[in-house]
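Presented as structure tokens, the chain that follows is alone, the form predicted alone.
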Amino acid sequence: MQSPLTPDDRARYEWQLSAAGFGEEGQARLRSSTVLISRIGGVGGTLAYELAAAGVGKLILAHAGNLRVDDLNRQLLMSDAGVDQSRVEQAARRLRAFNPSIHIETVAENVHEHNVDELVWRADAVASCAPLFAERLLMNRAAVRQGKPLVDCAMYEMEIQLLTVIPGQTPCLACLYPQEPPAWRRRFPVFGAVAGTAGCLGAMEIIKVLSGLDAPVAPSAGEARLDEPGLGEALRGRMLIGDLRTLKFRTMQLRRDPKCAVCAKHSK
């Protein structure tokens, strides 16, 4: 159920609320909102961060562990002293200080077989910003089998890729990733710009399928219309890959694999 919003609302989100498309309804939508984001280190802490300035109304983050030296050249919501302390208490603090209004779960554990399907439940969207395979096809199951929105959050060296799920409409993650790469390493080269940026593509498309307001995109041109309400399309079927060592984007068309063991019977 939403509700007006408060003359603090409209002070702190004065700047968005005039974006075309958008306005009191779209705030509205962000704040009655609660997103699951697993993990909150480079790119997920960043999502964080950015969602939680946009206003959307609870985040739960889980991520296990304890805060190391070498995570502080990407995870921003952290802090120099607190190494050997928990990473995502430490993101909760930081979160809570910076916007007061927005509610943060904190879940000292990473996304396993035992905990997936109970955390996504809670959830009204699902942010995978994990490095391994195993944890986003995890989440990729448990949200297209719950109906729940899904933007997987990727990126390598220079490289970032950006999926979004959306039920019984897209292709899934298991329809590209029917299995975990078996070449896949858990440690690679990062720079924290380069996660940030995939964090903050990802928060954007989490943004737009809350809100309700992705606009079409007109099938001649291929840019979004104009004349439509909306925040623009999100990544319906589509995979977006970027480049930052060349400053290269592309966005590749997916299609459902009719026999994928995720998606094929959820579809419409």
The other form holds:
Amino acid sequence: MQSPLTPDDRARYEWQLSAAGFGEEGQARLRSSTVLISRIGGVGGTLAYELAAAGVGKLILAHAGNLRVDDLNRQLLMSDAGVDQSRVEQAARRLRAFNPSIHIETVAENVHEHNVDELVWRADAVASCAPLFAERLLMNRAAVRQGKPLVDCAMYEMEIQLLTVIPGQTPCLACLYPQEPPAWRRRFPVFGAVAGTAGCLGAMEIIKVLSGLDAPVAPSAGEARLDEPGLGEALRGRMLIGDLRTLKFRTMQLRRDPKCAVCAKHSK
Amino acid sequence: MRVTVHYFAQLRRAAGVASETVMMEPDATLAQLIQRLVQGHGDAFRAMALDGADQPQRTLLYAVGDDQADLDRLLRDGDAVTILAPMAGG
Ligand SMILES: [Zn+2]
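Form predicted alone done; form predicted together with the partner chain now:
So here's everything in the complex, that chain up top.
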């Protein structure tokens, strides 16, 4: 069973503890959870910030390289004085100062073929916020194989896309993109507020999945009521598409690819 | 029949419009729609919409209404088609 919350926990998380369907049990689940965050830039950095605020017990931050001045329009965990210094160390310092009660582990490399399985293995959920499809598809494959939920966050200019993969239950990233899209370029226009929106939405998906708020059917079955514990639903099999230019948001119903090389043999 | 197309991400840039309406023969497929759209736009659009064999790209996501759709999907008058180019984090 989850250990009870400390008085400090109760004080720090007071504003969210009374959220319907969450409560001390949800908080305790977050505290005992580990999330792997691939890249802590505009999307992943904001997502990490929100998970630290929510009290996720351990965050593993994976991101290679040093801060560039042109990262500063969106990478909120960094600082102007930190240009040319390690991104992941700056992010860890900021997060530790913000919430000293959680553990931050840094991995000064990006997720790749040789570290992906081990990194995913140590996490309860994966936040995929990388700019490269190869990296996102690697994490998707590892997450599906290991049965770990994965939230994939993406952006372009003023648009965002969000997808939650529950292995064995929903389509995976490889159902949608069986191979790396050829037209994709690494550099693209984007505002920090767009990256941050994708990160905040992704963080809420992870909080839901870890805390028990992702329950399409209310535990008591029958009629679903707003105050029913556990009521809520992650983006299971749906992709959120948001256009911040027009503020139009919608979800697209996705299908599993029955021939998907990654998830077809992991179906239930 | 009349079909409305909504573009997202790089494809919207390449198309130069966020959406447009096109007239198609009855029972046209989604794949035929893509070929029609390619004719109406420039090289950047063609490079994104078609693969090396001039077939519609399988790494674009297509939806009719709010449902993901295959390229052989038959379209109907009034359908709203969404074409999503891939995006990523960063
Ligand atoms: Zn799949």
